[in-house]
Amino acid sequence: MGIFMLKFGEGVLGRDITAIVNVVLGKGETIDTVFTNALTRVPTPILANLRDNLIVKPLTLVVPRNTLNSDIQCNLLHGPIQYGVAKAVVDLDLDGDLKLIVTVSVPDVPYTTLNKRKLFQYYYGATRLAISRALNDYPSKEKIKREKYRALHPLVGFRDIRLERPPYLQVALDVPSMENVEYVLESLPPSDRIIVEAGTPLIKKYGIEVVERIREIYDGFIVADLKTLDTGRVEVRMAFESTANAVVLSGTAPRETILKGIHECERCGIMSYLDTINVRDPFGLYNSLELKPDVLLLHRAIDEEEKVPMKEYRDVKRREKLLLGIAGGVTLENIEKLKNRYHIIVVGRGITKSRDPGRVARAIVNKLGDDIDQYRLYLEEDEDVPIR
C-alpha cells in the first residue's frame, strides 16, 4: 500500500491589500487525482514557477478563487501572486513528493510597482503560513474550543454568545414602554458579561418583533421571555425568526409544551430556559424531563418578592452542562454571594427603574469579572513555534 497524506492550511495576510491562501497538500492517489483534475479545468490554473520555464518542485498549483475580469488582474496572478507563491514554496524546502494546491484570491487594483511589491510579500507569507499550519495540523481542536466563544469575523462584526464563560447579568426590560427601553440599552455598557432580555409585558405589548427592535439598538444575547403555556413549537420558532438567541418556557406549562418548545430550539439552534416561576420543585422537574433545558431559571415572581423570601438552593452548580439563573430579589448588595452559585443574574427593576442605569450595570459587570476583548489575541500570539 503506497504513502497516504492530505493535509489543509490557510494564511491570510495583509491590510489594504489582502491575501488569502489556502492549501491542501498531500502525497499518494487522491492528492495526484484532485492536482489533476485541477490542472484540467476551465479556465486553467497554473503552475507555481519562479520564472518561464522553470516551476517548482514540489509541483504547486495556483488556483485563483475569483473569476478575472481584466488584465490588470491576469497579470496580477501571473507576476507577483505566483511569483510569492513560487518563492514560499522552494524556501521551505519541502519533501519532492508532496503535490500543493493553493488557492488565491486575486485584486483588482491598479498595477504599480507598489502593489506589485505588496502582493508578492503578502502572498509569499501566507503562502508559507497556511503550508506550515497544513503540516502542523494548525488550529488544534482545543484551539477552536477556545477561541470559539472570542472569534470576531472581519465582515460579520459581532459574535456569537453561546454563553459558555459565566457569570452573566441579564437585564430584564420588563417595563412596556419603548422609550425607556432604548434609553436602558443605550446606556448599558459594551460588555461580553450583559444578556439582554425583552420581557414579557414587553412583548404582550409590542409583539415578538421588538426583539428585532432591540437588536437595533443594542446587538448582544438577547432572550426573548414568552413564558411559552402551550404551542412550544410555534412560540420558539416565531422568537428564533425574530433573531432571539434564546426563549423562555414557563415551568407550569404541560409537559409536551416544554419539551417540544426545547425540542424546537435545538432544532433552530438557540438556548432554552425553563422559568420555574410557581414550580414547588424546580430540580425535581428538571430531572423529570427527557429533554432538558440549557438555563433552569429559579424566579421569585415580583408580585411576591415583599412576602416570599429569596429561597436557598445548596450545591445549584453542581449539575453537568445546566446553567443555573436567579431572579426575583437581586441586589447590588448580594451579587458577590450570587455570582459563585449562579451561571446568570436577572436584574430587572434595579436597573431599568434606576437614575443611571448604565452606572449600575457597570457596577454589577464589574463584580462578575473581565470581558472576552482584554484576552483577545492580536493576530496569533499563541501559535506554537516550532522546534527544529
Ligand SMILES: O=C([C@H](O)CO)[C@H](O)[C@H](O)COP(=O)(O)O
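Just so it is clear, the model here is predicted, and its values are computed rather than measured. Rigid core here is just the name for the largest C-alpha set that superposes within 1.5 Å across the two forms. Numbering follows the first chain given and starts at 1. What changes on going to the form predicted in complex with this ligand:
- Leu68 is not among the residues whose C-alpha shifts by 2 Å or more between these two forms once the rigid core is aligned; its shift stays under 2 Å.
- Once both forms are overlaid on the rigid core, the distance between the two CA positions of Leu338 between these two forms is under 2 angstroms.
- Taking 2 Å as the criterion, Arg349 does not count as shifted between these two forms: its C-alpha moves by less than this amount when the rigid core is aligned.
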The other form holds:
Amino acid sequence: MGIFMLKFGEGVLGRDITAIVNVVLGKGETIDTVFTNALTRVPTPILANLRDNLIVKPLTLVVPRNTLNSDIQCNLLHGPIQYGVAKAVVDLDLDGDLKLIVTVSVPDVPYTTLNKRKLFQYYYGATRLAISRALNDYPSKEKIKREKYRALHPLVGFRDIRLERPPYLQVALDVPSMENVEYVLESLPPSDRIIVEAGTPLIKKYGIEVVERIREIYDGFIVADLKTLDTGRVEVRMAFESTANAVVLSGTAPRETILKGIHECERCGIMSYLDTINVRDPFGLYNSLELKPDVLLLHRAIDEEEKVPMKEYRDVKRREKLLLGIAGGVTLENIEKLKNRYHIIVVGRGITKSRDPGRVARAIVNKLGDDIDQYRLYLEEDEDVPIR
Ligand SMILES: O=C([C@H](O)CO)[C@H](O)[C@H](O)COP(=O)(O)O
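What would the structure be for the form predicted in complex with this ligand, given that what you showed me was the form predicted on its own?
Time for the whole complex; same chain goes first.
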C-alpha cells in the first residue's frame, strides 16, 4: 500500500477585500483521483504557475469558490490571485510529492478599486497560512475548545454564550414598565459576564415577546423567567421562539412538567433553570430528577423576605456540570461573599431600583473577574503554528 496523507487548512486575510483560501493537500490515491478529476472538469481549474509555461511543484490546482461573472474576475484569478498562490507554494519549499488543491474566493470589485499588489499580498499570505495550518493540523482540539466561547463571527456579530465561564451577574428585570426596562438595559456595560433576565412580572405584563424587545437593546444571553408550573413543553417552546437562551421552570411544578420542560430545552438547544422558591430541599429535588436542569436556582421569594433570611447554603460546593444560582435580595454588598460559591448571582432591585443602575452593574461585574475581550489583541494568533 502506498503512502497516504490528506490534510486541510484555511487562511483568511484582508479587510477591504477578503482573501479566503482553503487548502487540501496530500499524497496518495485519494488526492490523485480528486486532482485528475478536477483537471478534466469544465470549467477547468487552473494549475498554479509563476508565469505562462512555468507551473509550480508540488503541483497545485487553483479552484475558484464562486462563479466568475466578469472579465475583471477572470483576470484577477489568472493574475494576482494565481501568482499569489503559486509564489506561496514555491516559497514554502514543500515536499515535491505532495499535491495541493487550493480554493480561492475571487472578489467582484469595480476596475477602479483594483489594487493588484494588495490582492497578490492578501492571497500570498492567506495561502501560506492555509498550507502551514494544514501541515500542522491547525487548529488543535484544545484551541477550538479554548476559543469557542470567545470567537466572534464577523458576519454574525454576536456570540452564542453557554455560561461556560462563571461567575455571571444575572440582571433581573422585574420592573413592569418598558420605559424602565429600556433605561436599565441602555445603562448596562457591554460584558460577557452579564445575563439579562426577562422577569416574571415583566413577562406577565407584556407577554413572552418582551424577550425580543429586550434583545433589540441588549443582544446577549437572555433568560425567560417563566417559573413554569404546567405545560412545560409549550412554555419552553414559546420562550425558545422568542429567542430566549434559557427558561426558568418552577421546582414546585409537578415532576412531569419539570421533566417535560427540561427535555424541551434540550431538544431546542437552550438551557434550563430550576427555580426553588418554596422548595424545602432543592438538592434533594435536583438529585431525584432523571433529567437534570443546567442551573439550580436557590431562591428566596420577595414576598417572604421580611420573615425569612436570605438563603444561605454554606456547604454548597460547586459541582461539576451543575450551575448553581442564588437569587432573592442580593445586592452589591453581598457579591464578594457569593461569587466563589455560586456560578450565577441574580440581582434585581439592587440594580433596577438604584439611582445609577449602570454603575452598580459595572461595580458587580468588576468584582466577578476579567472579561472575555479584555486582554484580546486585534489580531488573531496561531500560537502553535510555525509559518515556514
Ligand atoms: O425572580 C424574582 C422574583 O421571583 C420576582 O419575579 C426576582 O427576579 C429575584 O427574586 C431577584 O430579585 P431581587 O430580590 O430584587 O434581587
